[in-house]
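Given next, in structure tokens, is a single chain: the form predicted on its own.
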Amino acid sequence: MPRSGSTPKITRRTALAGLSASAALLAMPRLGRAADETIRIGFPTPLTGPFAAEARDQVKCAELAVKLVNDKGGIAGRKVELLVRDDKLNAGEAATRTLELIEKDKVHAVVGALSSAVQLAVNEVTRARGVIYVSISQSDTINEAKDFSKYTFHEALNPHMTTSAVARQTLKKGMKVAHLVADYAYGHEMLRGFKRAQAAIGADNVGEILHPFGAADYSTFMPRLMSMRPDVLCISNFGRDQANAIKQAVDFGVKQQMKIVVPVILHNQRLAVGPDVFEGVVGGANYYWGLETQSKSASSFNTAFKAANGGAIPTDYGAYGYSGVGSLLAAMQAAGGTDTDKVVDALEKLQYDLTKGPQHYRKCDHQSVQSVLVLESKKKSAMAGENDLFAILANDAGSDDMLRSCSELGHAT
């Protein structure tokens, strides 16, 4: 993924270019292993750049997921190794990480990705080896049937559902709707959702701008959007992009013309720049350590991690690390080892519950079918403490009907 004013943005054709000259490594058997040998599990997402405190966040709850089976004796009598690789949020990277994982660290599993265009890299070198492939970032492009195998499950929300459930809460027949959305995949899949969405309930789209990949300022977008005159702005990116651009729409004076709206509110982001700039924005997420007094397993899990990380508390990427990981595994009890047809078939019947409530994987094209939080980030007076950032707003149960239909993917039916 790109820096601002460095490498060029990532694209479809950039996240896939460099696998040619892997092709012979992809077309190699795989060797066969013992089946007593420790599991190993790929773990490739980006440390450094500036989705790094969402992938750290990824990481210590995939090492808790973990840490759990093994404190219960491991996978039929086997202990389970996290092998982390930094993909430095690049195609490329993320590519040659993961080639490694699979032919000198001989993985039985890849879970990852913290970006939609470079999951796509590791999809197409996972699934050209038959090795699973269990997704934690958000992307509509992997269900597709273009893209999608059998050894492909996407553990994440995607764009349409958390889209569609942010628009329900929030746009109204008649409203006007503009869009400030990141130049790149991530942003183009949440800018299709969210059109999509105010299209059904009959809300009117006055614009949308285009802004680089970690753009630092966005102060030339601001006039703009406040120009168009919506009643709802939706900011469409991820990670620094956004804790910087609402920031400076706030500084701009957009919250007195108009509600914030984001696909995704983040966590980590709300801390970085604090209660008040925040303060009424509006958006989805998997997971919020509040839901402890609603679900079972988010208050086992949040205690779980507190155990482990000192009394912190769970993020909402975290989270997709510990339920990827965690579902991955459960499979792998069920299936009673690694063979990987075994796995596939276990993960095609699992039902799990590990931090919010009953999930599955739909069998067409492998999306975790799942609740969609809505938050609303609490204003500094009304918050009971450092953790207490948001309000739930919507809790959709998970179904079917929150997904566009197989068929609509390109899947047989």
Given for the second form:
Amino acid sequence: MPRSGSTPKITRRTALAGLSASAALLAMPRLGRAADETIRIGFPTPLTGPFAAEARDQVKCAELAVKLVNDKGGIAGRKVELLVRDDKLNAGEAATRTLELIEKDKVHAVVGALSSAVQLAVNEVTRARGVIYVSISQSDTINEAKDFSKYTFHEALNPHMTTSAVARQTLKKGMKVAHLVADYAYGHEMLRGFKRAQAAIGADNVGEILHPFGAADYSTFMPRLMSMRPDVLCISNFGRDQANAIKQAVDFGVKQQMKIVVPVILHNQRLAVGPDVFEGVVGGANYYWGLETQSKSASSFNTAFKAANGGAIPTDYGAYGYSGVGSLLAAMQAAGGTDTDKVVDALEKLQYDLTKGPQHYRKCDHQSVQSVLVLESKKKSAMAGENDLFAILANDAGSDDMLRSCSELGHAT
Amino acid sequence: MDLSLIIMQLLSGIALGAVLVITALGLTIVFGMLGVVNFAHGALFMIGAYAGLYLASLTGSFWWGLLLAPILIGAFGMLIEFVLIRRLYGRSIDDPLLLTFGLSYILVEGVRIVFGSDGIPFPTPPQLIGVLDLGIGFFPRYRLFVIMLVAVVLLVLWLTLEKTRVGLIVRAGARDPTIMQVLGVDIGRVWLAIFGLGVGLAALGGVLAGPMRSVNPEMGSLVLAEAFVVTVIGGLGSIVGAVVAGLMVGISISMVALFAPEMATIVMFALMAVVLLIRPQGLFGVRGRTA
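Could you give the coordinates for the form predicted in complex with the partner chain, as opposed to the form predicted on its own above?
Below, the chain from earlier opens the complete complex, with every other chain and molecule after it.
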């Protein structure tokens, strides 16, 4: 069938030419800006995909951290700018965006990423180019000597410290434990953490099922999990996978037979499936807004976030965005600028308390030593308001004992 | 491995297959009769879930949502056909493909703007909460209901297409639209109805999936891929093919999950590859129909 006329082609071409011309115009001020004294922080995060809700909160909180510094006149008189990029939860995409941020946008440091696999890709790029990277998503691997560099900092909790805190609250000697695990780095690391904690407590492993990352249906895993007859089911996955897996486990009547435990209980996913589904689920967290009754820094972080976001409350992964960018900017403040070696030095010496109590980066692996929360999702009738999602079961103060030793990670001691 | 576990696994496979059948059905009907590869099918599935949720909360009952959302979104589908797709009949197959591809982006972004990109809870209807004791194990009531509802929809669809005058016109229109026009049938109206039906089925799939998964703007993209795989295995345009392939894929995923759970997603694509090697036109496809 002959195509009708050539008119649409011409208009399309004209439109394309117009588009690229306007794109060039838009790009021009950026070229000019690269020369001035603004401090630029690159921020790759998965704005699209199954972790989008958590990623957006990270951005909001990172922007807040930047705003608070700029409101006070910036760092050594220089304004700070956050350059947010969508890494699409893809390691290759993240590496490309990070490279662009470093080569084209000339960022002074990178903060971000929201997947254990993606952060390793970002870290590859930053350490090869000697740029500081503050990772704000869970990983054990990034602490280990083979992935470490002096430019690598890890602000998020790591699976080892999270799972041991959660296991302490939920497992007892002789209990039978089954695992449903996302088949990628995050899931594998959480599983490893839980099994180590289980062994220390004396609980028995009755089985583990790996599920494909990003699966929408978990029904096919349920009959086998139930036939294992565990006392506790640990579901180690993230983002929407967590919501879907818990929801479908509950549909299958899992909660009548066993307790559901997750390494990280997510604020946004609890909102996405409702209180009845999550009722009684226990999991770890780096932050929960309800901490404000126990911590002054939590209270002032909540207030600042509410003021900047129309009364909304900050979430767990959001808080990482705030403390990740916040700690970096505090170190730049201390170093009086962006000289990489001086900032690394300042970060290593930094004692900061931005969201929940004292934190510092351990010297050998640059892991942030910080408190770990264990939360339990509340029953609908027990909620005091729509944001009253969790009860705080434990707030373990940060200490070096929570972490694997420097020598175990392969660092020179 | 005991028998009751295998039977339970088979049942979860059938329930999974039922949702696959409903979504693939709309895709295959629209392709078989209009020659349009509808890339917005997944987005319309998602819109269906949101519409069901919205109508359910408006009326206070899941059942109104289940009934009205497919009708409303089906009507929206007719509007899409009338305003957009209709202009592209007779052109090469990639024109409507590109159009619906673009449309899917608009729909997803639209929902993000209106409802936000976080998931929204879609509560299971109170009558279907909980599990049924089958003697050999427990199975969610809601999933049993989905299996039954899909069976009913298939039966009604089959009776309409095979046993009624309307069905006769539709089938004849798919075979030879020119002759139908010569015979005095307004073929445009038939096409309108078929596209509406296909979109309505996508929306029905969305409403049914809502209580099983979290409802979010991206929920359709995975479904679109699954629906395409099922359609290709069953044969493009074949309704029987979609039903057989949907159940086959559901049961394969479930059985593989029993032995090698991490392979559960891949098995669907492996099955498609094998079918394409042995029967390139799909299990029930007609040889020579090009896509």
